[in-house]
Amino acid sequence: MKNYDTTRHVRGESLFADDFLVPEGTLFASVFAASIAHGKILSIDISEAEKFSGVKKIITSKDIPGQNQIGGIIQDEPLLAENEVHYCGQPVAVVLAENLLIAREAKKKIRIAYETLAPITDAREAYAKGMLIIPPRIFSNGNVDEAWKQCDVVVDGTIETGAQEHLYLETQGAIAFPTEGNGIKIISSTQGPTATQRAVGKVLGLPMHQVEVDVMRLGGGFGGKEDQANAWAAMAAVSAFVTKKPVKLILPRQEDMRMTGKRHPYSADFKIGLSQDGKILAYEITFFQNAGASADLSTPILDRTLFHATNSYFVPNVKATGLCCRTNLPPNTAFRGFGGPQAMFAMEAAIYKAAKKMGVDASVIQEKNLLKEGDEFHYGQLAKNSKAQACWFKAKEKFNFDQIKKNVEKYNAENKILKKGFACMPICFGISFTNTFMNQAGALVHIYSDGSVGISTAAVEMGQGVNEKIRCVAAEIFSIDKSKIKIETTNTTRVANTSPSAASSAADLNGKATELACKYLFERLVSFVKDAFNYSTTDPIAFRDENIFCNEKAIGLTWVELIQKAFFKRVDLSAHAHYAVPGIYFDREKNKGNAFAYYSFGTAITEVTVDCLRGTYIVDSVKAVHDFGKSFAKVIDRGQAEGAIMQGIGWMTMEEVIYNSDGKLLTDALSTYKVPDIHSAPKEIEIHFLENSDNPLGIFNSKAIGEPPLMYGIGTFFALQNAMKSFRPEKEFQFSAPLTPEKVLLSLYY
């Protein structure tokens, strides 16, 4: 696959927003920020830190010109700290100097002081003490209550996942330069460029139109730069504004991590009920989600933990709350997944945790209750065309599940010290922003006269390979060589009122625009033709190949005479289209609707090795049969299962975010915190295509690919456990992750 993004990655050519050349006079920001979690702000000296040569000026919340307000659904987070400090890096002022260095010596010469209160870094504390960001959230269907009369095996437990550091590679920043009029120009390393461009201009005081936001591409974002980059685009912005000066700000990774929120940690209460026979009747679950200092995206990001709440099984009665907890840890924010894989592990937990009072393995229970057609979800949705049971099997028999099993077996009873485990992870994701209203793109395609193709769309680039696939959707359509199409910058003033690159929807919603916008081109095209050459209306015009047919004949004409001669005849040549989901709706008040335009199904199959003397372990393989419905990007879904699956594994396994009790990071360097790398890879990673699969409500009938394999990591998780418990049957083990080398450890011997 000739990828323009990956051939440029290599040759190191690709251009992010830390590359961009800046006029000269340019100024250097470096934040400060807040040293403590929590206290009220006594005074803030600058005095020394602008004598400093080379400073130009301090900016703290008294030169904000507009709202000191950067809170997307909640009106809570201020961009500049102005009276109380709610964590450990929040910003309080930005020194702007002739160069980065000057900048970050010289905020070591302010000096503020505190009254410190007591932070609260743990949820369900700040529960206790009716810190709640919104009021309980409850999905339900059927009743609990009454099913577990009904129940010949009941289980309750607790879980506990961790935190997660995006660590995307190009960190967060922005470069704003003022523009004619008092607006502002914006580079910004955002997947949301309209949400970065609307809380610009609320800190500006300026109307939408007066802030440009621009984004060539993203060094990664998983979530991370959804929100979160609003507020260093903001702090560029506002810089800009005042100074009259263009204002770059790029964070370095240690204040990055120290800053921005992370992978929301998840503590939670579960009751599964089943029948003798293995079947869930009833399951009930109260969620408590570290949101951090302010809202954030926490809000919808609970909503989809509840949505995913039974993850691939049809439970008749459930009960699953959510209660989003306010506490002093920087804001949590969206990270691949948004909030389902932490309702996923707690799923498996009370799966796994009945199975092992049935004695019977957990994946007898999970066949049993896997989704069927037409089965009802918890919140009203029927789940049409379910590929849960066809992935399972097809896994079940290409992976050789029962000859997996024995192998298992045999090794663990040959072995003292060396055990082997494996666990099956389904997996049920649904393909949609849970906001209805951010279910909508548009695209703006132009054919230049040369024939060549530029497209601009809301879709971010960051890795993920978005933009190779509208250009191969325009490709198709207009039956071109890809290396005369252009997918041009994201930009607000081309497509405007966009919805962020997440939600595993860009592709999606991107590529449905670029597809409407081509179609009405072709169709353009298309009448031209007859009308230049008298053809009858019902000829068929084809495109081949670069060249024009017609009734299945080539009529001399290329695809670029073809535009030449349209553009001489005064044919439009550009189109904008804008394409909705149809069929979505959510009825908040009863949480009943349609939230999801579909859904992703899957199944892996993980096999691990354990060393029970030293607690270390190796991921033996993951192989997994993927419902992507009818992949026309093989290399680029299979990439994106890869990654996701390791980033899983990294969540579940090693990845530790620690704060100590005063609410300061302690794992933020590379130094102490741990991602997967080549050594913790699993030796095997076999993906397999689930065949006979179609989906039209995707682009050309494909599914989306960016999060839901991230799920199957946790099938990491109870791996490592079967392998723990073959090692000491009686003890019963926490479900705490990440399930570090130090943990398995001391479970297995304390």
Ligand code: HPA
The other form holds:
Amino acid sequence: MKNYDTTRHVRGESLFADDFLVPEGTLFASVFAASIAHGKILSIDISEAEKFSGVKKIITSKDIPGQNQIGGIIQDEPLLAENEVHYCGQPVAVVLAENLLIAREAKKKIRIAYETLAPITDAREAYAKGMLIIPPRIFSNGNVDEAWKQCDVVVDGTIETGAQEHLYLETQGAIAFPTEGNGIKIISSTQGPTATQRAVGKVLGLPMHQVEVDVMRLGGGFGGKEDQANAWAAMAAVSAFVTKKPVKLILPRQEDMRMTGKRHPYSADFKIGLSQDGKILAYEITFFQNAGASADLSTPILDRTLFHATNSYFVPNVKATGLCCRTNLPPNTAFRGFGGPQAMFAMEAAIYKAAKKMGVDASVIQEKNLLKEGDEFHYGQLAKNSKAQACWFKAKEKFNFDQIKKNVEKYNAENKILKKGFACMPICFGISFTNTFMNQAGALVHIYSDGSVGISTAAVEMGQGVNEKIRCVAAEIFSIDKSKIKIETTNTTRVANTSPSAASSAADLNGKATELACKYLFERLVSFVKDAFNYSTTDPIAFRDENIFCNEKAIGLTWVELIQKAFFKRVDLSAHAHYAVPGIYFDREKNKGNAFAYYSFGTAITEVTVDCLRGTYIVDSVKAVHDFGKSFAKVIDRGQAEGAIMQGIGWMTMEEVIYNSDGKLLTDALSTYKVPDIHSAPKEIEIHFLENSDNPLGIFNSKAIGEPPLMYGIGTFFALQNAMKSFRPEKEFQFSAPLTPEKVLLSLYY
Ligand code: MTE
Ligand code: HPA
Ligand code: MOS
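Could you please show the structure of the form predicted in complex with the named molecule, as a counterpart to the form predicted alone just displayed?
Everything in the complex follows now, all chains and molecules, and the chain you saw is the first one.
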């Protein structure tokens, strides 16, 4: 797999925030954080720490020149705690020293006294105490209360899904440099350079033009750096601003795990009603979202939960309520899927419970209710170009569903302790930021006089391959070799007012902007050729493999020669373009509208084997038919699908974030927080690209791929439950994820 930066990665030459050489005199930062989850700060004594040899300065909230506020959507998050602390791990002070060891040692000398207050760690408890961040959000259609009367089967229940640690390989961090005229330049590991710029401007009290944010690449973000990179950049910036020295702040792994938010844990109450023949007639659900101590991105995440409440199914009567509950945990944040996975888990749980009551396989109900062409979602958008059924039936046929079913039944009849289970998992994920205004991007393309090309966009490379996709776009339009194209860092002075690379939309939005900018240049060059060689305006000029053609005949001019000629004739060889997704809108009062440019579809079939004596299990296979549109970077897209599936399986099965009742994180290291490794990977992953799919709203007719396949991981949960059911057919199992081996064992025997 030859990506844009594969060679540098393999040689260890790629630069991450921590790798940049810093000048003499740079200060190193260590963050002092709250050790309790809720309390009043009675006093902070930094005098001993300040005296520590090599310590240059200790920054507290008093040193912040602008506003002590980094809340992006809701202004409820101080950069450094002032009078109260609201979660364990909340930053209180920043120790600056001539080296990192000194900073870390000196930090231990800081004394803080609290009046401890009772912490709330549970969303339902927060709700009961009135701790809602925003009023309840309700998305609905039809009339559920009426619809129950028409239903032959009604079941209700609850679900729980756990948090998930992002565990990007590169921890959070930034380097801040004071610049001429009281400005600041920041190298940040952020998915959202503009959001970081804005937050830094606010805490420094500077206009945005005084703050430059530059991003080389991220060693993973997964949503964890969509909003939560800002704090560390802002702390480094305040430190640099106050000391007039460059400041480097990189979180050690354990502090990163303790101080940053995770995927939101959810608890939900559902009720589902069906007709005798398995048609879903009504669905009502209330989500309790554990937002943590401040809003962060919880509100748009909750909205996406409500959008995806019915997953891949058509339901005529829906009432989905979202409760954004404030607790004393680190603010939970974006994580691949952005609230969608929790919703889909709940929907699947409801279907499984109904299927059990009706005595049918869940797949029977799933299949009956898949979105058809033009079905209307509960928020009013139509499922246009629905591939829900195409993917489902293709998966059943291609992976021989009937045979899988037979094999599993036969295996379970023959084995007493080892049991197999399978599950189908259809997905439907809306592509667009649900905040319509965010669906825009920019590109700045320079062709240099030697024919090489440099491209800047708003896209941040975090391992998802967006740089390679953008390079493909430019190479295709100019018909030049990819080696001629460089993708520049993402920098707020070159492309301004950017949206974060998120919502799986970075390649679409920035690819489209790049396409436009390249087309502007292409048109300019075509006009130049016509002028310079006296062709008529209607003569078809084409660029192919670095040669210029007219009427299909090479005109004896290479790309490089063309660019040199154009330069000497004073043709502008730079272009900027802006792309805004057409046709989307959403009414936040009525909660209706066309929120998404398009949808991504697919179906996965998962098979597992459970050892019902030990509670251990293996995932035998995950086989999916996924709608990639027309993929133009198949290796990247397949890699995204496989990686997302692994991350989804981790969330559903083994990754368990545990806080104790005092709000202290117990799983704050890789010895206590287990992520899937090669031994827990499915023995087989097969991804089939759905044929005959088109998508004009995606770049080069492709479909966004970053997040949707994560939700195939949900199938593993239900495959495990199915295996458990064949060992204990009489038991009601809880819909409580992650389904760790420990939980499997306990629920089989207790
Ligand atoms: N893949 C890698 N390797 N690293 C990442 O951090 N982030 C995911 C996904 N795939 C991520 C990744 C998330 S949360 C999103 S939203 C998308 O990539 C963002 O990139 P895209 O918009 O270019 O798909
Ligand atoms: N997805 C990811 N990030 C976001 C979104 C979204 O829908 N809306 C705002 N930030
Ligand atoms: Mo992805 S959770 O939208 O960064």
